[in-house]
Structures are given as structure tokens and as C-alpha cells.
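We begin with a single chain expressed as C-alpha cells, specifically the form predicted alone.
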Amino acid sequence: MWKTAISTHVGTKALVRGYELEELVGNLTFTEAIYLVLKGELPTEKERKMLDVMFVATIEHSIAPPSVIAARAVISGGNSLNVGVGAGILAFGSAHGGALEDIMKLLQENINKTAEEIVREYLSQGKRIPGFGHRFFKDFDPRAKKILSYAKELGFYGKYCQLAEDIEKEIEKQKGKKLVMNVDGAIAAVASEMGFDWRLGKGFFIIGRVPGLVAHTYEELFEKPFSKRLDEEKDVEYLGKEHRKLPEEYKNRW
């Protein structure tokens, strides 16, 4: 038997977390409705605004990420919008989107440890600390900076945010190299402050990024199909065997 606490039908009424869906329409913003289905209760105005900040920060980050490349490549193969968006979502993994969940787990399971202990433990095991480092941002991730700024303004800066910032400082101290807290790290810290379980980490990234994937997929629908084929002379480095002949004993055997 399937069980759910999220929604049900009573007669002709659709209930979402106990509220009539019809009553929610026109009264809740999309972000407020998302908070309701995820958390089970209506958000305060500050919670709604904080969640808005987090979702907008992840909505788009150029054509280069694996999810966008996957989505557009699949559309280029002659598929429909939903297939392209699905392909983009399936490209989310440990290196793209997954860090948000990983750093949420780290923060929530190690909140009683010091940043020094956490960093030393990870580095001694040769493990990468999720939520820190970015290929473009070396001094600071402007998205993370803005998220934490709003967290302070709205009252969501607490022990998790402080631990995340302490980890950033400790990484530089122990490695001798600065790895900035990225957008994943900032969202993970604030989402933890808001009481969200770490298992929702990838969900936050998916919810925030899907509109961007829809836009990219829609745009690619108007491109010529199969137009993204690689130029093997310019875009591919071949590392295999040189051109060779098939041995005579393998010829004309059928």
C-alpha cells in the first residue's frame, strides 16, 4: 500500500497538506507552495523570501554545465521538450548539483565538531570537502555571498552558516590555498538553518535549475536537428590505435 502525508482527495476536493488546492491557487506564490509541499506547513514571509533567494541563485549558469549540454544534445537528436529536460535532470550528479546534498549532510552530521576537526579529517583521508571551490570564482562566489547576506538580514544565519564560513577559513589555513564557499555550500547552510533535512539537498538544486533547463531545451527546439555534431578534427583528441589493416586470416571467412 502506498502511503503519503502530502496530498489526497476528499470527494471532489484536492487537499495539499490539508489545504484545499483551489484555495491555494491565487493566494500562495509558487515558492510558498513549494515550501508547503516540502515542509508540510505554510512559510512565514521571511521563509518565503529566503527560499526565493536560494532558488533564483541556482536558476541558470550558462550553457556549459553538463545538465544543459545533455538537455540540448538530446533535443538535437530529434526529441521533445520533456525528454530534453529529463536528460538534463539525469545529468545532475556528485560533481554537478550533488555537492549541495553532500555539504548539507556534512554540516548536519558534524554540527558539534569544530571546523578544524572536520577539515583535518577530510584532508587526512584525501577527501574533497563538498560545497567549497569553484572553477571561476577564486576570491568569493557572489551568489554565496548574497545568500548569506540575506540569511543575516532575514534571521537565518546561525550555527550552520557559521560552521560553513569557519570551514572555508580552515581549508585555507590547512591547505594553504583558498577554496571559496560556493553556491551549494551557502544554500546547504541556510537550508539547514531552516530545518530542511539533508536528503532534500539535490531537490533544492533540481527545483531551482529546472526552469533554466526548460528555457535551454525550448531554445534548442528551434535549432536544426543534429546540428551539434562534433568536428572530429577540431573538437576530439583521438588516443586509439593508428590506422591499420585487418589481418588476412580474418577476411572472407563467411
Ligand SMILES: CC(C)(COP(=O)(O)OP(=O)(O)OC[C@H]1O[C@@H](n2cnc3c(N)ncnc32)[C@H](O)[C@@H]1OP(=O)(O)O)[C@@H](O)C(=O)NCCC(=O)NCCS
Second form
Amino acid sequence: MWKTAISTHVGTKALVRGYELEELVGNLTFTEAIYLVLKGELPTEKERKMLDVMFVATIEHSIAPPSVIAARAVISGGNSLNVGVGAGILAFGSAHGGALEDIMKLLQENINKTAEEIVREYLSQGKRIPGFGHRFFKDFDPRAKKILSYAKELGFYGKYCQLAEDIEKEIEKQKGKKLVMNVDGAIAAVASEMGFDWRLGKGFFIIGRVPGLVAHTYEELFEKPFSKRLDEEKDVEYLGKEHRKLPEEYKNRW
Ligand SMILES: CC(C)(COP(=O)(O)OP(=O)(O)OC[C@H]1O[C@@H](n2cnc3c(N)ncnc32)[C@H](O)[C@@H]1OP(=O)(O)O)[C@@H](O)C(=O)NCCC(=O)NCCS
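Let me have the form predicted together with this ligand next, following on from the form predicted alone.
Full assembly next; the chain just shown is listed first.
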């Protein structure tokens, strides 16, 4: 028997979390409907606004990340839009998007520990602390800063945000180098304040970033097929064997 608490069909009516879908259409914003399917209840205006801030912060971040490279490379191989978007989603991992889930788990499971203990534990095991560090942002991640400032304004700044900020300070103290709280770290802290389970972490990134991936995939459909390939002269350093001859004993054997 399959079980679900998300939606059902009664006669001709679809009920989403108990509400008639028809009634939701035109009354709820997309973000409010997302909150409803994920959480099971309607959001307050503040919850809606907070989620909007988080999703917009995630929506796009250039052609460079692994997910966009994957999506565009797959389209370049002659595939259709859904295959490209799917490939992009498959590229989300612990260094890209998936960190959101890892830091949400870290914050939720370690809320009773101090930042000092958490950072020491990670660094002593040579592990990276998810949600911190960024290739370009070295002073602060403007997306994270904005998310936290809205969290304060809308009443979602609590123990998880505080712990995340303490971890940022503690990394600098213990590592002697600043690693900024990135967008994943800030979303993870606020989503935890809003009562979302860490197992939904990657879901937040997927929901937020898929529009960007669709746009990239669509754009790539109009590029020359096979254009997303490496130039072996410029982009590749070959580290293998020099040109060599196949030994005679391997030739003409069957
Ligand atoms: C995002 C990330 C890949 C950016 O990397 P980067 O700025 O290019 O930094 P590098 O990989 O060159 O690492 C630089 C140094 O900082 C360390 N470092 C970087 N991020 C770290 C982290 N989150 N925790 C601990 N150490 C970290 C590296 O080990 C390296 O240390 P070293 O100088 O002693 O060798 C990296 O910070 C990371 O893996 N962060 C955690 C995952 C994450 O939050 N991803 C979401 C990004 S939006």
C-alpha cells in the first residue's frame, strides 16, 4: 500500500494538503504553494517573504558552476530540455548545493554544542565545514548577508543563525583565515529556524535553482550541437604516456 499525506483526489477535486487545488489557483503565490506542499500548512506573510528571499538568492549564479556545465554539456550532446535539467540537478553535491543539506544537518544535530567544539571537531578530522567558504567571496557573501538581515527583520533569527555566525567567527580564529558563511549556510540556518527538517536541504536548492537551469538549458538548445567540448590545446593538460607502439605480440592474434 502506498501512503501519502500530501494530496488526494475526491471525485473530480484534487485536494492538496486538504485544500482544493482549484481554490489555491489565483489565491496563493507560487512560494506559498511550495510552503504548503512541503510543510503541510499555509505560511504566514512573514514565512512567505522569508522563503521568497531564500529562493531568489539561489535562482542563478552564472554559467560557471558544475550544474550548469553539466546541463549545457548534455544538451550539447543532442539531448532535450528535461535531460539537460536532470543532468544539472545530478551535479548538485556536497560542494555545490548539497552543502545546504550538510550544514542544515550539522546545525540541527549539534545545536547544543558550541561553535568552538564543532569547528575543532571538523578541522581536527581534516573535514570541510559545509556552508562556509566561497571561491569568489572572501569578505562576505552578499546573498548570505541579505538573507540574515531579512531573517532579523522578519523574526527568523534565532539559535541556528547565531550558531552559524559563531561558526564563521570560530573558523577564522582556529584556521587563521576567514571563510565566509555562504548562501547555503545562511539558507540552512534560516530554514532550520523555520522548522524544516535537514533532509529537505537539497530540496531547497533544487527548487530555487531549477529556473536558472531551465533558462541555461533552453539557451543551449540554440547553440551549435557539440559546441560544449574541450579544446585539447588550451583546456587540457595531458599527463599520460607519450605516443608508443603496440607490442608485436598483441597484434593479429584473432
Ligand atoms: C566552496 C568551496 C569549494 C570554495 O573553495 P575555495 O575558496 O576555492 O577554497 P579552496 O578549496 O581553495 O580552499 C582554500 C583553503 O580553505 C580551506 N577550506 C575551504 N573551505 C573550507 C571549509 N568549508 N571548511 C574548512 N576548510 C575550508 C581549504 O581546505 C583550503 O585550506 P588550505 O589553504 O589550508 O589548504 C569551499 O569553501 C568548500 O568546499 N566549502 C564547503 C562546501 C560549501 O559550503 N559549498 C557551497 C558553496 S556556495
